[in-house]
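Single chain ahead, written as structure tokens, the form predicted on its own.
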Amino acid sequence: MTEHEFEQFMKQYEKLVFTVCYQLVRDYHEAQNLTQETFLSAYQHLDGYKGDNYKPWLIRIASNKAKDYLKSAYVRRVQYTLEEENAPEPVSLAPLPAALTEAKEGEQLAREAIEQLGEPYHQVCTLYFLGERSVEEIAKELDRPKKTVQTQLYRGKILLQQRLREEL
């Protein structure tokens, strides 16, 4: 391919290559740089390309260039620094007294609703919600199949939801 033919080639595909790069990096100037790198790489490897449709080949080169850019340590470091500078002041995560009171009241309601459940849901829900045990642990402890415990827990949750809605 002559220099003039390659210029025509670049003019034909430059918008496509730029769009691919911009869609991936979301930075106008970096997309321009990556577009130039894409055409430089295409020019260097033009002899090795065996095909007549350059469009998918160029898109692959452009997307690989953009992905390499995004993976680079420089980009991660710069993005981290910028995010750190623009980060809001940390907010205290300590709960407010009113929120603590509401949480305790909600916990008490849940305990009472669990206590009112009939068997086998009472035992399974007590172990799951109050004992904070996994389904596997409950199945071993109660000597029941895991699927049985899952079903009983599911049905117990439905009953609890109904009771808690009635209470509220």
Contents of the next structure:
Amino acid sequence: MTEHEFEQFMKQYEKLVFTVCYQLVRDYHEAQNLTQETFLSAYQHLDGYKGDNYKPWLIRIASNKAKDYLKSAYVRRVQYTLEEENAPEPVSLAPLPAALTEAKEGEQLAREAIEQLGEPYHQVCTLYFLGERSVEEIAKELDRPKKTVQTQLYRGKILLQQRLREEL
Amino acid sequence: MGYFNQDGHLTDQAFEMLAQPPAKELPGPQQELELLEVSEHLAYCDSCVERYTSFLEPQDLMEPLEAVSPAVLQELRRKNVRVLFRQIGSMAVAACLALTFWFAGAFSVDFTVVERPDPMQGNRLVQILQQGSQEFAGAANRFASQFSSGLQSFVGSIDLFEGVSF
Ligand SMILES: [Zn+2]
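Show the form predicted together with the partner chain, please, the one above being the form predicted on its own.
First the chain shown before, then all remaining chains and molecules of the complex.
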């Protein structure tokens, strides 16, 4: 694709990409940045794209960019909250807090909390914590990227811990 | 029902939430997390991306704050210049190293195996192995001489503007 053709391509799809970015981050300036990043990424991968419908392809790239942006904002906020609360950082997928796992009813409470979890955490947490499956196996079974399963487990565990603390 | 169904795919409610008119305030932590979950799903799920595409009607699309193409094209040109400088840098380093080795005589090493009386001369296998190693030595010497004679033409052929098509 020549420079001129790519310029036309951007003009044709900029509204679509900007709308997706805005709808996913709800911030005009960030949506503008992410739209530019989406087209930069699209340019790098244009040769490898074999399909004929650019819309879903661009939406997917834009979603990826929005995801990365929102994820870093989420991680910053969680770390900040944890530092503020002086709580241990739940970065590893270690077992639930000792106070709960040692308590007789702790396991039952954890099981119930997992069952009550909504998607997108219910299936991954059920398979990981109750089914003792590996991240690779879960990724394969649910057809999700391994990295997504890892982050969903990470956040699912934080949600579970919050709910269990409320129970105590 | 929330934004995900039991199979883990996005519900119509999720697409309706995305299509909400712009708000003045930025999303709070809860909404930010929901948007993250939805983006994460759209980043890998083809069927939900297809559905989202059908939800985005041309008349509902938003105008960017400013035209996107000038900034993107400028960034692409900047990237190309950076790549070009990196290429020139690594070629210059390679050329300097090659010249250093050349002047140090590294490419004129004689790989020829010195013939020695062999205590196992009667063994055919050893003969085959020796023949092989001599052939290797010959090939290595040929390569060394070709490389050192081709070095000048290689350095001379570096096209400073290669890869600046964009
Ligand atoms: Zn889906």
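Note that this is a predicted model, so its numbers are computed, not measured. Numbering follows the first chain given and starts at 1. Under this definition, the rigid core comprises the largest set of C-alpha atoms superposing within 1.5 Å between the forms.
Remark: with the core as the superposition reference, the CA shift of Val124 between the two forms reaches 2 Å or more.
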